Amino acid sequence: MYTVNRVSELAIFGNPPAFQEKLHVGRPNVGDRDRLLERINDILDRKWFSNNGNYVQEFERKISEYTGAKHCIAICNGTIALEILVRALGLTGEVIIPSFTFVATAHALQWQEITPVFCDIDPATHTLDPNQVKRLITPRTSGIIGVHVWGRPCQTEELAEIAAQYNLKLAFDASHAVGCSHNGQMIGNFGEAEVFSFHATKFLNAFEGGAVVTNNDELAAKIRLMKNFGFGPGYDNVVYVGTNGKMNEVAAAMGVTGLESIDTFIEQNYRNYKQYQTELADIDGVKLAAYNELEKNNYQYIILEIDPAIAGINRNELVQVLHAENVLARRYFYPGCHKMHPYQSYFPNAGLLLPQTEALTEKVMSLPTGTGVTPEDISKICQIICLAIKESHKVKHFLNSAV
């Protein structure tokens, strides 16, 4: 097992890195490769590559069964799924969302000339703070989109009460939350609808893909029209304004294959999470984001908050150390959507209402997990973190002198 006794052994000080190959956050999981190739060959034999083929229908059916939701509409990716849902819900004016999210949540609104109103988060959950949501509602507000960050659910009941009180639409960006539950109910059943992502970095991926999941029959029917140019039954029968949001058959085949291994993926993620939890427990200034183990989780993200006042180094410095060791840890969701363009120029003072968001974006980082990470890898990563903090003064001196 890899051990380090002196900070000078770190790669950042000019020695070989701990890992010969880079360990990435979000390295794709792959199910049974032979079964996937069988399905791809079947697609080639059928010569039906898109337009609601067999595998898209199977994928939709299995996601519905898995979540318990009535409808799953497979989409080419999660961003387009959000955009279609926003339009299908008839959102206009302003929609309240967190700034602590992937920028696609904001873009899905701005792309359609709807103003994303950035709301602060609860520092304990990293999700929308319902008390702050209330303060941002104006006559122009038409909806709320919560984000289940790290797969940890939003305060859905409180947000639903607010939405009902002010006659707002409520939906959720559930890109992180496939396989997760809240109060015993699977994510996919909250709000008007929820959006999943099956991007390659997600633990369940379709190479690239997304879905809208809902229990609303009318909304589901509208989204099915919208994702296929507005074509209704029959030939050349356009009955609604639409776009091209269809998932192709190869992507769906990857999704179906991954679903067959989803329990294995989750079990691996859980083992990794528990090992990280154990090995990081006694490191000062490092807090591992915890999951509620009474609920179902996908344990997809290993998230640390670094307190520089205790750890002696800040998050950015620790990320630099890990990168030097070929551990490609990531900052999430840095620097916050409100500090990205065009939102920074549109709302230059947004940060004044987002103190918890701004604090969290300076502390949070993600570590590698998934089926490509071994117990030995995790031990090595934790030892590097421990050493970097123990020898924080040497790390800071080196980084400062390298500037």
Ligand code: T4K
Given for the second form:
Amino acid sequence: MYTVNRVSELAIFGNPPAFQEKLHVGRPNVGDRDRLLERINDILDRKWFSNNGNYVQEFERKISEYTGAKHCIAICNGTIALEILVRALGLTGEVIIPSFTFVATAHALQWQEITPVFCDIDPATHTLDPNQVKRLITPRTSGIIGVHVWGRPCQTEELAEIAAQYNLKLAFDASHAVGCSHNGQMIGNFGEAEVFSFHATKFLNAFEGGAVVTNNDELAAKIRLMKNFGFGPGYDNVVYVGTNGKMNEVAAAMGVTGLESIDTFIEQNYRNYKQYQTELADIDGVKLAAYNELEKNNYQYIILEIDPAIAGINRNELVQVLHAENVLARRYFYPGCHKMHPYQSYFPNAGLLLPQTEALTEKVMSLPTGTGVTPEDISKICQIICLAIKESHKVKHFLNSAV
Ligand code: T4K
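Next up, the form predicted together with the ligand, please; the one we just looked at was the form predicted on its own.
All chains and molecules follow, beginning with the one already shown.
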């Protein structure tokens, strides 16, 4: 039980932090460690470390089975998977994406001298607002990349309609959405293709990893060539411009091992989410982003929106309090891609078209969850938040006078 009852007993006032060790957002989940080590030993014994090895093939097969999508092409990380997909789709000119995303979505385009056109989001879902997408289409627009932020799916039908109407390619950055569904259909089956990330911080990780998942045979074949230097069948047979986007065997072994525990990871994330939901329910000015429980979710992000007019303190102040207590909450996705370099200097006025993004990036934050977080941890975190808000004027006064 957490014994701090008054805000003046919080660590920002010089008391010991609630957590001895830092509690991070994005702590990796590890499946059955013995199975993983067996697999790594097997890789070492067989001396096949990369280039479409057994574990990569197994991982691809299992992700295809899990999502129901025809093809999964494993890639070394989500960013390179996005870059390869962008190229394989033949995107050029301008591509519409949300600014409210991890910067990799924008970089995957800019890296290839394609202009990311930042679009506003629907504040209820944090994903692309289809009405705003329409307003941004120009003769140079070649595609739309939606992002299923927090694993909550985009409005795929509306986006598909727009794409069809204007003859644009539609794809999704599904980095957060492994294991999620939309209208009963698993993510992995929408648009021309979807990209997963299996980075360490994702609930299903391959240390580093990514994949393109698609039902399009031709696109899949092209991506397979592109991620392997453009090598066709046989030796020394280059048939295409390619890069090195291959996943290695140890990464794939981690992915395969994690997949065996995926239901356990999701159950734990769900329990954590429900506990946060209960314990934060009565705290004024704090809104927990909700998942649609009629769909499949991975519940890997615990996202709060802080309304300073009601809570008395703003998101940054609450994050400061939590950091003092060794709870390393994060401000995903602050400040929005359009305010990061180089995009800020390329598009200095982009914010004028992004009022919802600008508002959200000032109030959103992410809390620790995953298999390493206990019910006691969650109770402590919620009590810290509760105390900080209950006596917000003292916290605010202290933080302001400390500057
Ligand atoms: N699209 C979207 C929408 C994405 O969110 C991402 C990645 C991508 C594309 C690109 O996919 P990848 O190319 O990464 O496969 C982290 C991750 O590095 C990034 O993968 C992720 N999104 C993003 C949301 O979060 P940072 O800058 O916050 O990383 P960092 O080093 O601050 O770590 C985050 C937290 O995780 C910290 O609290 C520490 C903890 N952590 C991290 C690592 C790597 C651990 O506890 N153990 C670890 O091994 O970006």
